[in-house]
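Here you get one chain, nothing else, as structure tokens; it is the form predicted alone.
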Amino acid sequence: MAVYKLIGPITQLITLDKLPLKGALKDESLSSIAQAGILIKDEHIERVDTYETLKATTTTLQPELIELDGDYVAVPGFVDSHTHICFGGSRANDYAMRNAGKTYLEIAKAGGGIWDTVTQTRKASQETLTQNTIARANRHLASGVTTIEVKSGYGLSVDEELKMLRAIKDATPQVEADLIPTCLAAHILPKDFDGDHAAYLAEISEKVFPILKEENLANRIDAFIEEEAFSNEVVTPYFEKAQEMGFDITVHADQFSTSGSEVAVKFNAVSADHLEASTEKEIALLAHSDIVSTALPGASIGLGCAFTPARQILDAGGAVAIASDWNPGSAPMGDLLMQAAILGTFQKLSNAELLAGITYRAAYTLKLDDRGRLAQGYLADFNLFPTHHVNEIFYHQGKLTPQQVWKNGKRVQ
């Protein structure tokens, strides 16, 4: 038997319905209803409508009335679609070096670096792994972020891979988030392979690929496109691989260098992740597919490097996602809302481009089509606000956190 929930008054309800994936958004656009309600039907929303004309039309349904008191405003869950969160040790000796001046170089000199994180990962247990994703998952979820993407990439072997992904599949049903793996073995090429970048590559393919469809640790194929890491060439016969087995693509891409965007174009990837670098050629080019160009200002504050060049792409008709980038080394904050902010500041974004990149065009990145939107059918994933309008959501540049976060019909936070 289907369980209702009525839950309102609602000062000010965003539905983001019916928005497009791609192109500008201007604030005029946003659909709300005022003193509105939610009713769930178990884990999807059945109808949003205004809270007294649902609670007049419902009754034979007899929905849990779940009451409000005060000023609410309802957006949908937020969708993080690229983080680092599995990982052991930490990265403050880093970023310290960064900020007094040290280049890359001299921090990798000095034992820091991707390569300190991939030391202590590798010397963590899997439970360790799996209960640090727990904790950062559920940190993730106190702020909203009811979707949450986590890469491997810190493991660079077989064996180092395999153990990521096992610990971020444990912890997936220890959480009310949802967890979705991504397999990031071509992030660096590791100090301790006896080969070249093809031969680790191909390694991977040959030996982890069959056991992640095997043991379902994961769909998606992740590659650092860059001189200091991977090249077009010689991901393309990776990637063409991965394509044959079923898994998508996605790509970090045009971080510092140009080239990885043009990639994602030819495999088809559901995203480009970075693009700090891209100029005119690149953001056309991906304004031009159906690629969701992911913006990562975490990265940029932690680098103390160039935004992603969102207007730009918005304005040529691409479509933006925004994500927290929550690694150990170049983005440590974690808070995709006051990133999305900062991102608006800089790029200068309407709330309706801010809310669509962490909502609904978070979520077309990972595939998922039945999140990011109030409306009927979808999951009832959302968070209340305790406000009285959406513009204080993001003028409050992330001090102002959600009061109630829902998740698949259930209030968790």
Given for the second form:
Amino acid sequence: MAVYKLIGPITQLITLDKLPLKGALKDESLSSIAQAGILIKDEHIERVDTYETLKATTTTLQPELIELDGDYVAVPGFVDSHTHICFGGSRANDYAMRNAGKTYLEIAKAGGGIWDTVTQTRKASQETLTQNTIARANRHLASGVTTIEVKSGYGLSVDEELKMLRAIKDATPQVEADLIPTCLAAHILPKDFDGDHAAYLAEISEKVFPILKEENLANRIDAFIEEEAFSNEVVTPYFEKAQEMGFDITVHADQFSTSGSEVAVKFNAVSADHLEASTEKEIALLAHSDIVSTALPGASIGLGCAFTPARQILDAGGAVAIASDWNPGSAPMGDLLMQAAILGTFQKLSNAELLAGITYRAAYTLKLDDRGRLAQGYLADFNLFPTHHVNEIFYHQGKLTPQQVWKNGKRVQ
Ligand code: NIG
Ligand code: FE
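Same protein, different condition: the form predicted alone was shown, now please give the form predicted together with N-(iminomethyl)-L-glutamic acid (NIG).
The next block holds the full complex; its first chain is the one shown before.
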């Protein structure tokens, strides 16, 4: 027997229904329902309408009535489509060194940076990594993030990458948010690997990819395309193999130098993430594709560098998602809402563009078309903010947090 719930009245419900994947969005395009209700059937939204209409027309379904008192704005549960929340240790020293004048790449060359986290993550047991992931996912959930992508990439050997992905898999049933795993074994060439970049990637594709399939550990493959990491040439056979095996491709692109977005286009990636260094050429390339450009303001804030040119990408007709990149090195804050709000002030993004970026546009990069909008048939994943108008949410720059978080039709916060 289906279980129905009716929640309301909600002062303003922002549906995001039918808004396009690509291009600029004006705030006037945000459709809203005043004094709204959400009728939930099991895990999904059965109907949205005014609360009074729903109450009057659904009596035969005998929904459990959840009556709200006071002002609330409902928006879809947030989707963070790029994180590295499975890791051991801290990189507070890197952070201090950067602020004292060393660059991210200098620190990496001196043995800090990603390699430092690899060392600390390898020392951690699979169970510790699971617990670390659970704790961070729960913090995210409390701030309204109901779907979280999680990358490996701090193991950097066959066994250690598998350990990370198994830790993420173990965390998944223990958290209310959905975790979407990605294999980022192509993060950097591990210092202890006996061979070059091509040999390392060949080993990963040969020994890790089949196990990802067998154990259902991930169906997404990511690579960091950068001088200090992997080149366009070296990653090509790796991505070809991944595609042959049916994996989706996503790319850390154009963070410090360009060429990653070209790789993303070549492989028709689901997303190209970072793009802080993209020029007009890369922007045009991305905007003319269906690849979602993912801005990672947390990395710009953490490194003190330029923001992704989100305004230009949207104006050129591209799709822009916004993700936290939560990681111990470049983006330790991990507050998606605050970061999106800050990106908005620097890049002059409308509230509609910010909301789209952390809901349905981010969901698209994960190939999840069942969430990110509040309309019939979508998952009942939503946040109730204790305020009267959607503009208040970004105005408070992350300090207004949801009072209620709903995931799969259940209140989880
Ligand atoms: O997305 N750019 C490469 N990878 C991560 C940073 C990882 C780290 O510094 O630990 C990123 O910013
Ligand atoms: Fe990243």
